[in-house]
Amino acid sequence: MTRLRIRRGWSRSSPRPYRGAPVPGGFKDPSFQRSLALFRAFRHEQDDPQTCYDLLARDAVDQVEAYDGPVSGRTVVDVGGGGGYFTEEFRKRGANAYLFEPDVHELGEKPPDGAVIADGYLLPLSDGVADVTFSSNVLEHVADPQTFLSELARVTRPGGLIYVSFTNWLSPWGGHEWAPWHYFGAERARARYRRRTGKPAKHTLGENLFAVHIGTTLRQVRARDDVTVVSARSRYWPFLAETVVKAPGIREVATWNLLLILRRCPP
């Protein structure tokens, strides 16, 4: 089992301009400008990912840090976390921050340093090492996330958080790339998605995209005995964001990505 060693010395000179400004307990709802700048951001996604993916990740610690205090001096361990945006801003803001990515092809040309190829669903973590567990838009490409978030809460010491978000498959963004279609089916948006592009979707329904419910997601975490649920909001709302997420139904479409911020119980 790899046993984190732990690293000092990184900046903490990361730009914060879209923080939500923390409360007792939580998070408050961010502005309207955040939500607008995520969004414009994301729409270069394919073209300029270094700012969308900076951006994002900017946002993401801000919220953990909303959570649980500044991250400096804290093992983090971010899974199935791609290039290592994540993993660099958290280390750009102290913590030792740790990538573990399943696909060698997410980690592109320049991954972290000291970033390993693992499975989420079989870390090579030693119980309890990490004081923050993080998960970023990974929950609907694995086949079980019930098993998967066994095994955030599994390497997450007690009392530490576990962050975690996803996108819906209800979602207007639940297709993915061949999204809003996929509310006509999945092969028809896959073939429509080829027609307009020229090219295979990068997902397949069933193989590395699954349709990842709210309501059956947050049933699930909250029967369980290993996490709580401090708080279930929209990632990106500007306002309201935990109601939304209150209301069945509507909650299936027009939360688009669900943030889930769980503390490990003790054992």
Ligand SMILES: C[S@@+](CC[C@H](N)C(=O)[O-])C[C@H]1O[C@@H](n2cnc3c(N)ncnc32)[C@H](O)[C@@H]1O
Given for the second form:
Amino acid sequence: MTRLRIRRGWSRSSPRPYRGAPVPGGFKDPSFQRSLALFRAFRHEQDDPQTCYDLLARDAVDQVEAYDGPVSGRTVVDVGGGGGYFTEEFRKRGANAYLFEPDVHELGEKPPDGAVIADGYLLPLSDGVADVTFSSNVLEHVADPQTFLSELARVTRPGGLIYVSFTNWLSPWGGHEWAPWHYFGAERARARYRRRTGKPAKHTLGENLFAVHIGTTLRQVRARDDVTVVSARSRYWPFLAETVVKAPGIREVATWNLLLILRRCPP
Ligand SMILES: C[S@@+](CC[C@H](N)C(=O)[O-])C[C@H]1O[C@@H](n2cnc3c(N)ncnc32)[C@H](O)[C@@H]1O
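Write the structure block of the form predicted together with this ligand for the protein whose form predicted on its own appears above.
Complete assembly follows, chain above in first position.
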């Protein structure tokens, strides 16, 4: 297992322009083919999670590399990484990637070597150890997203990249397994889920799922002095991925999943 290296004072702060990320099959991001491939994979999330999350992980790491160059040799911290699909993909590409996940059940049966049980609010890491801090679909599961972001920023080196994506509450997928019925109220949607499937829903609003909005999040992130916003875009949208996020109101429904690419400012 590679040891976490601390590179103090090392700076690669010049932001790279987004070069477009190819996904398996050679599709550009954004493009219809890419979104279709991801959509098809999502439809099999339950019966074939490996294929679904392998594709999603390749896609997300392509996005990181498109903004920040190859991850090989870099230190990557995956916070709330679940079963570790993303950590494994970073490692395949030569990164020193580490998984931090608070819920042992989410780790599954075969977590990546060296996975750490840890809460994203309080990571057992020194300041500035990570070249890339990565958090996919975690922000809507924490009660205090801004404190969570502060911790991501703290462990990222100045000039390092922070990848944060989340499904906002008013997204058609905002209610997760009880979507899109969350538009009619969370409790009603949960009750409906239980009636239809015969099992309790995994998520409860206010306990492990929170109503995070794009406008509020953008205002709060732009007001921070520890990060700059490199990009705010729809993670999966096939076209106008950044434009859709600029339309107040519409963006809350149309973005589906907001991807924030942040860069750590010098302290
Ligand atoms: C929807 S899953 C996402 C898993 C994986 N990142 C992905 O994109 O497939 C949400 C994850 O957030 C984790 N999580 C919830 N609260 C957290 C916290 N305070 N710190 C870090 N992770 C947290 C959960 O345990 C869960 O693994």
